[in-house]
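Starting off, we have a lone chain in the form predicted on its own, written out as structure tokens.
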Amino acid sequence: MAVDMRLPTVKNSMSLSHSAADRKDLVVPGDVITSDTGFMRGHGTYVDEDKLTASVAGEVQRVDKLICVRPLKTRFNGEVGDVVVGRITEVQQKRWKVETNSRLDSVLLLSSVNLPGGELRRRSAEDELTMREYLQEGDLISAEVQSVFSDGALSLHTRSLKYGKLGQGVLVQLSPSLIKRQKTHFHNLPCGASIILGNNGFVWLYPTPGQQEEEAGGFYTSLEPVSLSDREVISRLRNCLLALAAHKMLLYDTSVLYCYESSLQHQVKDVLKPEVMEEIVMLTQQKLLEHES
């Protein structure tokens, strides 16, 4: 049996520009955030004598005169627009319903994806019978927020061609919190792989696909052998991602890239020693304020 020993070695000391101590919009439970009175309380805040306190560890949000704190770790609390990837549990009449890291599952209409060959027509009760032809149990898929239920449910759509069902890839599961919002959350990476940074925490790793046939609807997933430098491409990155979650840095497409970069005179399996991970994450993060610098 291998057994895998490490020596101590001097650690690289690594400046920062912005320590992590100096930062004001982090607070904990029973921090003050201000005691101006012209404040209104917004969520994960109280007040006590006369000061809005934190009622939650997390990043403290400003909205013109409404304070609230973002919690660091929670549950997905989804938006209209959001980009998410989730996992059918169950087919139901005329829906589906989708694991997608919040407090309820989240369902998919059947009148809220495309019909294969994307016909335009109402939803028939032939559709209703085959629905387990388009999605069934543990299929993953990408989808869009179309609106939140009253009970905070969560409505999908995949009423676009790079919406649907996922094919072969590594679905990574991270804190929501950690992914940074932006325009666009499906990258093609310049190393070979394409991500989609789901807002609600799953991430989906994949090889970067050639032209694919517009007429799957979004139901076509290629059953192609990958070749084995895809492989390790993708496991170095969900290896990079874990090592930025663990130090809890904002996912994006350049700090995956950046990290990318940096764990490339290490191999695959050596990303995720403590030592070799700090290092990585610091190499990202000094790379990252050259880049806004």
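Numbering follows the first chain given and starts at 1. Here the structure is a predicted model, which means the values were calculated and not measured. In this text, the rigid core denotes the largest set of C-alpha atoms whose superposition between the two forms falls within 1.5 Å. First, how it differs from the form predicted in complex with the partner chain.
Remark: with the core as the superposition reference, the CA shift of S262 between these two forms stays below 2 Å.
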Given for the second form:
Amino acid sequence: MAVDMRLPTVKNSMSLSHSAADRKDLVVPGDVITSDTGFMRGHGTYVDEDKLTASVAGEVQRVDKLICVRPLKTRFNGEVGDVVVGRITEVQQKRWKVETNSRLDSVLLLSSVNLPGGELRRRSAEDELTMREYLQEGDLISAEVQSVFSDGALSLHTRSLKYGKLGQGVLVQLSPSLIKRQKTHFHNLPCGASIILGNNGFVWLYPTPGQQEEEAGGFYTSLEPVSLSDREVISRLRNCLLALAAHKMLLYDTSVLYCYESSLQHQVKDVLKPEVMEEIVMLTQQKLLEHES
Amino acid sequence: MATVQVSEAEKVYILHGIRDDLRVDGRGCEDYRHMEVETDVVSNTDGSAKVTLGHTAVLVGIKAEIGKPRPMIANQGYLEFFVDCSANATPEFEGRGGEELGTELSNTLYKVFNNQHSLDLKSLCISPGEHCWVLYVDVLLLQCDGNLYDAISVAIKAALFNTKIPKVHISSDEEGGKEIELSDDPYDCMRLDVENVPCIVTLCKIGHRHVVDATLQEKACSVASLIISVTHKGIITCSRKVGRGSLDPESICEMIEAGKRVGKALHPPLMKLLQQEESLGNKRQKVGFLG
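Show the other one: the form predicted in complex with the partner chain, since we just had the form predicted on its own.
What follows is the entire complex, opening with the chain shown before.
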């Protein structure tokens, strides 16, 4: 048994690249962006005595005459096509309410899920009554954003075999701004586990399923015990994700993999110690710079 | 306590992991998360400490005031506990939501310290039957990520170590009444001996095994927990069972043995850290709340 107690230390921010090109225009609420009245104000700004002022903390984006401030830490603002990992909070008539770290709960309509066996038919009253047999409160799902309602709530769908109810694994909740937008968010990492990087900041780690793919599209969740080696890989990945998030690094399959490789020299539970986190993130940043150049 | 929702498959995953002694974050069943302890963070108290255990953050402030001793025990001072669950910790604590948890925590603290040996209460007596020191221990929960009892007990021990009680001189005035004078020198103070102050260990029963320092997800998978307070010699001062589920006597004995072992091992690193912090003196870089 181990107890790790220490005095707190001030965290130093560390970054390898200090070039002027990387200097982003960061503002905090109240900072004056410009006194020029020729600009249109976008999201995150307001006009205070003819001066354009920021109302959120983030970076300034300018598109021709439009100035807006994109906040660094914000709730998830979904766009059509985003992959999200969410948790069912309510079962209502003909739809489920899903929590996706956005301002409003997202909606998953009964007509937007696949029926078992892949049937294509009109949903009947019986389907409505057996909704809870498929998805209950507390279940995790992976889904795609189909559309955005006028109030900003997202409408999700799981009409593909790769989406659906998630089985055994670990959920890591991070900030949505740390997830890089990529072509695909489902990765089978070579270290032995699979990862779903949801755009809403929820990352799902699970053991790579065997050769036989689930035919039912998520209806059957296997409750077989996961092997110890797979568990170690998943725990290590989880700690690496938290280390990268603590140092505000962008998360995508390559950065997570490099971080995993850099952490192999330490024990799984030691990865969460502050000095080990710093070391691992430094190594990851170096590897990523080498990879790019 | 703040709760998180966990799906059935996640519960099964956690259960099987604990059965194999590998929890979700790689810890063993008896390992604590990373803990940070800092004392003397609140300037207008006589002693204070802030403890961060994973994401749980607890702030303890101790104020010493002169009061009348309890009628049954006229030659001792006493401690008063108050736990405030701030709404900063979780939205469930908004308004009066945190009151129930707060009273439960303070009642447990009263039980833990309700013995002759944890703290030398006789040293808090000024004049028997008339004046004594009353230590008001105020606990503030800043962030809640599971395992509140352990963090609170470590913080209380650190704050008691840090407490400086001014020395008093008693003189009798003309009418024969007693006059109490506090010494003017801010460094002329009395420190408390915290060797025997117990630390609380919470053991959660998950499946057939028990874990120490459970996170909120693990707590959602357990139905019963045992809370025991252990001194540095391994003596138990208080034990309580919480939770809706039942524990059979065999597992209670097992959990008590494990708790004694874990609790005994908590004290040496804590005392070492407190002494190391004290020896740094003015050179210590105070982190406080802006770390």
